[in-house]
Structures are given as structure tokens and as C-alpha cells.
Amino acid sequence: MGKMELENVSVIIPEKASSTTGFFTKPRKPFKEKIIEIILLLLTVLSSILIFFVMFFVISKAIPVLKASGFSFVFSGGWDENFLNAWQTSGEQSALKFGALPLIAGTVLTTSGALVFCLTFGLGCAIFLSEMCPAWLRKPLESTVRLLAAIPSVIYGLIGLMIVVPFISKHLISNELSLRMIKICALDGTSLLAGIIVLSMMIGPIFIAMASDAIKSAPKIYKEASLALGLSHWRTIVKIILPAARNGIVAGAILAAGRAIGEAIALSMVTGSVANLPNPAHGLVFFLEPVRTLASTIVDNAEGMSVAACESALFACGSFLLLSCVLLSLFSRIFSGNLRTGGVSDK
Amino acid sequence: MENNRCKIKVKNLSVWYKSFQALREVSMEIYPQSITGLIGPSGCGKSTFLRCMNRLNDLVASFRLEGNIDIDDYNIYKPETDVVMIRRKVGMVFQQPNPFPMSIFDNVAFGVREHNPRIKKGELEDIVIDSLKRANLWDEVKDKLNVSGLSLSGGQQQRLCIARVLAVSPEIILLDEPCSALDPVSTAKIEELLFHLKDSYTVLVVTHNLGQARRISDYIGFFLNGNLVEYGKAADLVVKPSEKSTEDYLAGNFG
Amino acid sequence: MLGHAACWLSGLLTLFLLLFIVIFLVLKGIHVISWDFIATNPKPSLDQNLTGGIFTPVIGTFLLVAMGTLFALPWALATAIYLAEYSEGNLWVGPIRTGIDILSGVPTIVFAIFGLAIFTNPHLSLFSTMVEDVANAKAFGRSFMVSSITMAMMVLPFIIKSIEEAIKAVPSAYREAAYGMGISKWRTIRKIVLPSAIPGIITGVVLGIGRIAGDTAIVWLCLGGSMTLTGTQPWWQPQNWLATLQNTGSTLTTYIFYSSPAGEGNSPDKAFGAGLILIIIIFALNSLVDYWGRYRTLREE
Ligand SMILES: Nc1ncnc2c1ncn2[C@@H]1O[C@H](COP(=O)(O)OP(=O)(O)OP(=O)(O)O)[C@@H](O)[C@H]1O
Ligand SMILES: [Mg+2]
């Protein structure tokens, strides 16, 4: 009897509990948290979206450079001569050709001599931090590694102003050489062997972190089997950890790159700002030559964004800048979607 | 027990990971072509004690040790030992089977490249050849040599790494659990083939299993807290343990 | 043994880079630092001497990430607590992830003269004063807000991983606890998940910080080359708050931009001094959001 009772009890308690506040909490409740839901939604699609809008509002600012100029955007020269030209008519028809081949090579140039830095002392740094370093060492390298990777960029522009320019101008430039030059380019120092330099500073720290990363994150099993089998440390390093990690090591020099590319102050700093095409005809004063990038066209000529056709060429700039840094990520997350299985796969 | 020299002679050996003492005053004399077992409860030191033996250890910040440990009556703790010539002496094959990302030819190649970089590919199909062989894996793989050996099962994926260890022919060879994460059928294929090892090598094996200690081993030693416990012929060891503790745990009173 | 030798070189030559360029910049930048420094405006002039200190950078600056921060955290917040709480079963968070992951991407100069060149329209003159002046040919709409408004699209994507990343090691035994207790969803996420992931909010923002204080495209193109406030003077008082934020002015990294010979300031000793100070709150900031690491680990433990 005494069980039936509670069962009764437990039956009916919760009924008459939700039958008298459910009745008027019940469809209120709900409904705010809908609305919360909702709203949170809608900012979520509107951060997303965000790239969306950016993508096209660019693009199509850069239509009209881009339609006059077709092919020859990519494959001519002449940018400041055209951009001048552009600014005193006020852009009429004939002012929207540009060409931007200089700009996209200095881009090039400048991303590739950083990203060899990079997978030379960059590595050997990532290595040397997750394999090699004393215990005592670790601490002051990584946080070393972290605070250059914080350094904002117009301090690596203004140190490499300071002291690379006139190092390069000093010792590498002689008086003949910048002679002999004069006709094509002014050789003062600020030069693409700059731009390298400085950038390598910049995006080196940040290929350090991730790819010491990757290097840590590689499974130990291996790196003790390898070990177990009579490797020397670095043959396992070299053959079985390395390997390993190499997913993480491609995305964060895809992510370096991408840095690199959108980088604007310090090269606009360091290059020259002449939309100079180097010579490999020229040896080794190739490196010596002024360049300037995509990016740091947009900061130099920034001026010119009030008449319209000038505008119009640099959002042509930076859709290129753009396209490239989106391609990048995608790209990156290919590789960094094996991240977490520390970077293996079947073969 | 005394009729052949000792491979591994182990003095007064104890371990330190920070201030934690792992081992204490261990020492312990391991003959060859036998298999000696190492028993105890979990934590007690039997992996820090067999991966003293080829100085992986040396990977841990923390670790500290005191004592000696001579293979072939030479110290491998002396400070001017090459590890890497101790570690191609002495094998190792891990509780999880751990095949490199690569294909089974490849897996079992891959440390005879390492120690003999311009050796013939005919001499290298025949090191691996008779690897797997002896491994008893050959007949399993034979077809799919090019596959990666982490398509393997568990089982072959131990006994590839079984091969991957007898390629670089290595005197001694440790094994840390190496059927834990194996059914019995797989298991039993793995003591067998240690069986026939014992004919060519020393042979070092932790087990929890106390029936495999029994089966495989010619002598156990049976480990707690850090200490040998008791050392000697399995036979005698099993039938009539002369510690106290080493009949309790062999009457399953321990975890 | 070579590729050894070759990467003790490499760490090395990292750990030296960052004393290298610690020890120049306090070599060159320490002995203009002085409290007249920090507290005088800049004032154009061919002597160096005489071009004043860098109060309205720093100003600029605070003013800068203040905004940056007001506009991008609640938009980040509720994104992350999206993202974390209410993705699941949601078919598009896939693509709206990558949305978010290209975003982190976009060089700051695309969002430079994006955030330009949006705002120069004469309808949003509200954020710019300056677009009003048509009869100046170079009337762009820049502005503390309009830069502001553009840093904050800049540090969300980094904001919202970091905010998302701390909500989600939130141990779901809480929440399941509070539903358990028959509260809801969002009262549970406000009253026990946002509370406990406050740390990693904090290390998310700070991190944001950082940025703001450090990127120079953006504030170059959205709040232009002018040193000093330009708004309705004296910019202090509350009147002319909203003037102030309407018009331009500077921040560190413009300022030492501005002064160094690549500029048109060319004082480059005052530049070197901005540069310490600018180091220095970076530096700051960072030996924070490690410190709330370090005792968030400590606590864990
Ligand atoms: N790398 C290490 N750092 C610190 N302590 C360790 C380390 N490795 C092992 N220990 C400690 O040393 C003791 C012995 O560990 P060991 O791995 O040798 O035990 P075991 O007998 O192999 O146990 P199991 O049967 O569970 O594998 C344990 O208490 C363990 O916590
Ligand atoms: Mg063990």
C-alpha cells in the first residue's frame, strides 16, 4: 500500500507543478531564448559573410582598371608613369591602363627570398626549439620566439630603415656600381635585399611557432621506435619526425606567406617605393635594386584614391592582394586539417 | 643457471624521475639466449628498468640514475658511450604497435638503410625477406609488401615491428608488454615466435600476463615498488616463490 | 653533427634577433623619453628638437583600441557563443568556420582602403566629419570611428577563435549540471559557461589589443597623416568627445611611421622613442594574457 502511495505522489507532483507556472512561464520562456538564438545567428552569419562583402566591394572597385587593362594588368610595367598620368587627367578612358607587372613581381620576389629564410633559419630554429634546446633554454625561446612574433610591423620597418638600408648602402653599394646604375634605378640601399631581410625578421617568428609546433606534436611513438632501432637523433629528425610534422610545417609557411604578401608598411619603408623591375641580367645587383609590392603600393599612392581611375588601380592591387591571401587559406586548411593526427596519413 | 656468462650485468641500479625514486639498488644478472620475464604490479618500474637497458631514458629531462649497467662487461652509463651503438645492439619492441607511416617493406628496410646506406637492393630484399620471415609474418604480407604498414592488423603490426627490430640484428632484444594490445590468437603467434628468438638473441620481456611469464620465460624477476623482489629460474620462481609478496601477487592479492 | 651545429645557430640567432633589436631601440629611443615626451604634442618642424613629444599618438592609440574593442567583443562574443553552444546540427557552420578562417587572412591594407573607401560615401558622413568638406578634392571619410569600426573587422576572426576556444574547455559537466537543474540554455550559458571562460575572454581581447595597438595600414589610410587632433579643441572636454572621434589624428605606430626618414616628419630620434614606448606596452600586454596562461594552469592543477 505505502508503495502505491508514492508512486501517486511522484506522478502528481511534478504535473500540478508544471500545470500552475508552465501556464503562464512555459510559452515565454522559449520564446525569448529563440530570439536569443536567433540574434546570436545572425551576427554569426554577418562575421562570415563579412569576407563575402569584402571580396566583392573590392573587386568590383577594381573593374574598370582591370577590364581597360585585361592581361597587360599582369604582363606590362610602367605603374608610376601610368599612375601620374591617371591623376593629371583626372581619369579619362585612356588613364585606366595600368601596368602592375613590377608590383606583382616585387611581390613575388620579396614573399619568396622571406619564405627561404624562413625554411632555412626558420627551421633549424623550429628544430633546435623542440628538439635540441637545454631545458633551461626552452622557456626564453619561446617567449623570444612570441615577442618577436608581437613586434608590430612598423617598428621591423623602422629598425630596417635605420640599420639594413644603411648597412646594404654602406657595404654592398659601391660608388662605381651606383653609377653604373643611374640610368636605370638609384641604388641607396633600400632594395629588395631589404625588403627580404626585414620580412624574414617579420614572418620568420611566426613559421617558428607553428612549425615547432608540428615538430612537438609529432607522435613520440615513432621518434622512440627510430631511436630504439639505433638512429642517431638527427637521422630521426631527418627521416621520421620531420615527415611527420610536415603538414604543420607546409601550413605555417602558407600561413608566413600569406603575411608576407599583405605586408605594407615595412617593405613601403625598406624597398625604395619605385615600382622598379629588377634585372637578373644584372647578377647580383638584382637583390640590390628598389622594388615595391602590391601592398605597399596601396600605402604609397594612398593620395590618389580620390580621383577615381587611380582608386580603381589600387583596389586592382588589392584584389590581387586578396585573391592570393584567400587562396592561401584554403590552401593552409587543407594541410592543417591533418593537424591533429599529428600530421599523418596513409600513404 | 651459472653455466653461461652473463649478457647484461645489472649493478646497484636505481632511478630517479625528478625526486621520485622509480628504482631502487636493482641488481640482476640476464643470460643469454634465454627469455627473462619481468613481473610485477602497475608503477612498480619494470618499463623504466627495461628502457634503461638501451638509454631511452635519456629522452626524459627528469631522469637520474646511479649504478651500473654492463652489456658485454662494458658500462653503457660511462659518460663517452655512443647510445646509438648501444641502441643497435640492443632492440626494442613497444607496447603499442608503433609501424612507421610507410609501407611494410619499407618499415622493416628502413634501419638497415639507416646503418648501411649504400647497401645493395638485392641484400636489403633478402635482410628483409628473412626478417619477416623469422617474424612469422612473411606468409601474411608477402603479397603486399608496397602497403603501408599501418594497414595492417595490431597483431601483424607488433610482429612487423618484431621484424623492423631483427633487421638491424641487434644482440638483445627488449619488449615492453608487447601483447597488450593483442587478442589471444595474435598473442599466442607472438610468444611462439619469441620462442624460436631465443635460440639467437637475448630476450628481455615485461608482462602483466602472469600464464605468459609462465609459458615463454626461463626466468622471471619479479619487481614492487622499485625493488626486485625476487629473481631466478621461472620453474622455481612460480612453483615456490621464497618472498612473501611474490606469492601474493602471484595469487592475484595485488592490482 | 653539421645540422646540428646548424639549427644551434638558427635558435640562437632568434634569441639574439630579439635582444638585438630590444637593446637598439632603448639605445636610441631611451634618452628622448622623458615625461615632457610623453606629454606634449607633436608640432611640425624642420629641427628635430622642436617637434614636440607624442601625447596625441598615445592618446590616439588608447582612443583606438578602446573603440576597436567596443565595436569587435560583443560582435566576437556572441559569434564564439554561436559557434560553441548552438552550431551543432547546423548544417552551414562549415562554410561559416571558413568564412571566419579567410577573414584572419585579409591583409589589414585590403581592409584599409576597404574601410576608406566604404566610409568616403557622402551618406556616412555621421562617422566622418571630413567627408562633409566636398570642396576639398581629397575629402576621404577618415575618422577615430571609421578606423576603429575597421580594426574591429580586422581582430574579429582572432577574437572570436580565442573566445570559442576558451568557451569550449568549459568541462560540460557544468552545463549539464544547470540543465539538470531545469535553468536554460542562454541563462546557463550567461550565468555559469561565460563566467568560468572569463580568463580566456580576457586573453582573447588582450590579444586583439595587441593588434590594434600594433597595425599601421589601417590606421594610415583610415585616420590619415595628421599628428594632432583635429577635432573641435579642447578635445578633452565632453562636448567635443563625439568631434573628436568623428575627425582624425594619430597613433604610435602612424607617429613613428610619420617621423622616421621614410616619413615626411623625419625625426627620427623621436621616432626611436615612440618605438620603445609602443614596444613596451606590447610587451606588457603580452606578459599578460602569459600570466593569466600560467595561473589559469596553476588553478587547473
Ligand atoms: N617520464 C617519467 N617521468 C616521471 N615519472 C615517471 C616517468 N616514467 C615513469 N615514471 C614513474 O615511475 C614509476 C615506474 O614507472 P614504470 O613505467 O616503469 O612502471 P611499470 O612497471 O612499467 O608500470 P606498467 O605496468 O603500468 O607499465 C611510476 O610510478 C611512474 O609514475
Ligand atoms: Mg610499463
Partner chain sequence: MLGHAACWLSGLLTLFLLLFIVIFLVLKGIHVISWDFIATNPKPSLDQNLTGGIFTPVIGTFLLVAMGTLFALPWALATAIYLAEYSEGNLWVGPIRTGIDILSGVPTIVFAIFGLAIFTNPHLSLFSTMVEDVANAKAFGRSFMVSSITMAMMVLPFIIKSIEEAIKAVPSAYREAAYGMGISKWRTIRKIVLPSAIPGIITGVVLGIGRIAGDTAIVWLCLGGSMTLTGTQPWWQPQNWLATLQNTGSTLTTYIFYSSPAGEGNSPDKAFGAGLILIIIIFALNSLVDYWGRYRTLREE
Given for the second form:
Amino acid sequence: MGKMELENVSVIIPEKASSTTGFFTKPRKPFKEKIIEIILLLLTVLSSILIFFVMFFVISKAIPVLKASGFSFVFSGGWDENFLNAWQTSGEQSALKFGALPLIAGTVLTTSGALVFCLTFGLGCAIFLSEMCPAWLRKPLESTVRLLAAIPSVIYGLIGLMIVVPFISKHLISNELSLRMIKICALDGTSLLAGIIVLSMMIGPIFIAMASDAIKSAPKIYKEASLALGLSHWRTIVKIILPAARNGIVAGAILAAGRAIGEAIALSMVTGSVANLPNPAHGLVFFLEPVRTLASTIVDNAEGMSVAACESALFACGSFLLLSCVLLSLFSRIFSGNLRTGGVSDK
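In place of the form predicted in complex with the partner chain, output the structure of the form predicted alone.
No partners, no molecules, just the chain.
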């Protein structure tokens, strides 16, 4: 009997232990962790609701102008005349018709031009900082780049207004050219070219910081294996490290593009703030003509918020800026989804 009782005990004890501390038993979370998770969930939901509320508010305010103008809002010009007409004849249906083609074109031209400069020179700076810069110089340069990224945009606008615009006016615009273009637009240095230069100065440090971090985060074993196989340092950077850091580089470019699209103050100071559509048929003078972007229009025409039609038109510009940001975010998601870790395409 004693032996039987011992056997029974030996069987019962493991069953109790397995029921409480078994391998598949989910461990209980501490009470503090549950509270933190609930708080984070609530904050996430509230921030999402706030974002959708902002989008709904902006688009709802823009509907009167978008409904009255239709596709002509995107494919026709005459913003300044439309704004003046809406200011003088508030309440009439004709006051709701606007054409924002020069503003959309100015936004696209300044952003794309700045990105060309930024990606060309910024990627070279990022490669130098992460792979070729001496150790004693790397930290000061990295600190300088991050400091430049944190400078307010109005400072860049002042630099452009005091240095870039006078340089363009003095060295690129002659009296003969000004007289020849006087019937089309005034050439005084505030131009598309000035906007591209200032905007590239603004978004360059952001892209350089993110691209250099992405290059540094590439697995060191890739570089060591490439060098061990006899590839040169430069060929290793181009063929191995940059493809491995592609995700971070693209993310930096998208973030820089988002900053460029939404910039208002600096571009308002150096582009001339004229709703003019540059004509490529003018040759290189195309870059010397004044422009205005969607974001700078909201700042320049803010006094019209007291008039319902003007207010709706400015909200329509804001809705296009929101749409651009959403498209950039979707593009980044799609691009990141098509790449594995390390930047290699799935296809």
C-alpha cells in the first residue's frame, strides 16, 4: 500500500505543476504593463481620430470652390484675378470659380528641382560622412548637418533674400532681358531658380542625416565580404552598401519631399509670390520667372479668410497639400513593401 501511495503522489505532483507553469501557458502581464498598453492604445486611437477630423474639416471647407470650379481648378490659371473677383463680389456663384494651375505647377517645379539638387549632392555628402570622412572630422560635420536641419525656415528665407536673390539679379538678369520680358513678368531675382536653391538648402540636411544613418546601418559583414573578395572601396559602396541602405535613403527622400511641398515662408520670400506659370518656350529664362506655390499662397492670401469664397479657395489649396502628403505616404509604404530587409527587391 505504501508503494502504491508513493506512485500516486509522483503522478499527481507533475500534473499540478504542468497546469500552472506549463510550456504553453501564457504568462500573465504585470498590472503596470496592461495600464501602459491601454494608455498607448487610447492615444493611438485619439491621434488617428484627430488626423481624420483635420482632413474632413479641410476638405469640407474646400468643397464649395472645388464643386463650382470642377476640373478647371487644376487645369486653368488666373488665380490672382479670381481672388480679387471673389474679394469684390462675395456671395455670387462666379466668385467660387478659381484656377490654381500656376500654383500647382510652382509647387511641382520647386519641389522637383530641389529634390534633384538634394539627391545629387546630398547622397554624395552622406557617402562621404559615413564611409570616407576621417574620424576626427566626422562628429563635427554630423553635428553641423543636424544643426542645419533644425534651423527655422524663415532664416533660410532671409539668406535667400539677402544673398541668392541679389546674386541672380546681378549676374543672370540683364537690362535687355528685363525689357524683353517686361510684358510677361518682371525679372528682379525672385524666381523659380531662387526657390529651388533655397529649398534644396533646407531639405538637404534632412536627407543627408537620414541617408548617412541608413548607410551606417548596412550590415558590416556585407562590406567585409566584398572587400575580402577584392572589390575596391568605392565599388563596394556603389554595388553593396547603397543597395543595402536603399530603404533608408528612399525614406529620407520622401521625408525631404514632404518638407519641400509644405514649405511656405521661405518660398514666399524668394520666389516672387506671383501666380505665374513659367513657359519652357522662353528657354533658360524659364528658371528666372517668378512663381508661387500652394503653401505660400495660403500665407500670402491669408487676409482673404474673412471672405467665404476666398476662404474656401485657400482650403482647396490646403486639401491638395494634404492629398500630396497622403500620396507620398502611400508611395513610401508600397516601396517599402516591395523590398526585403537590406533593400533587395522581392521580384
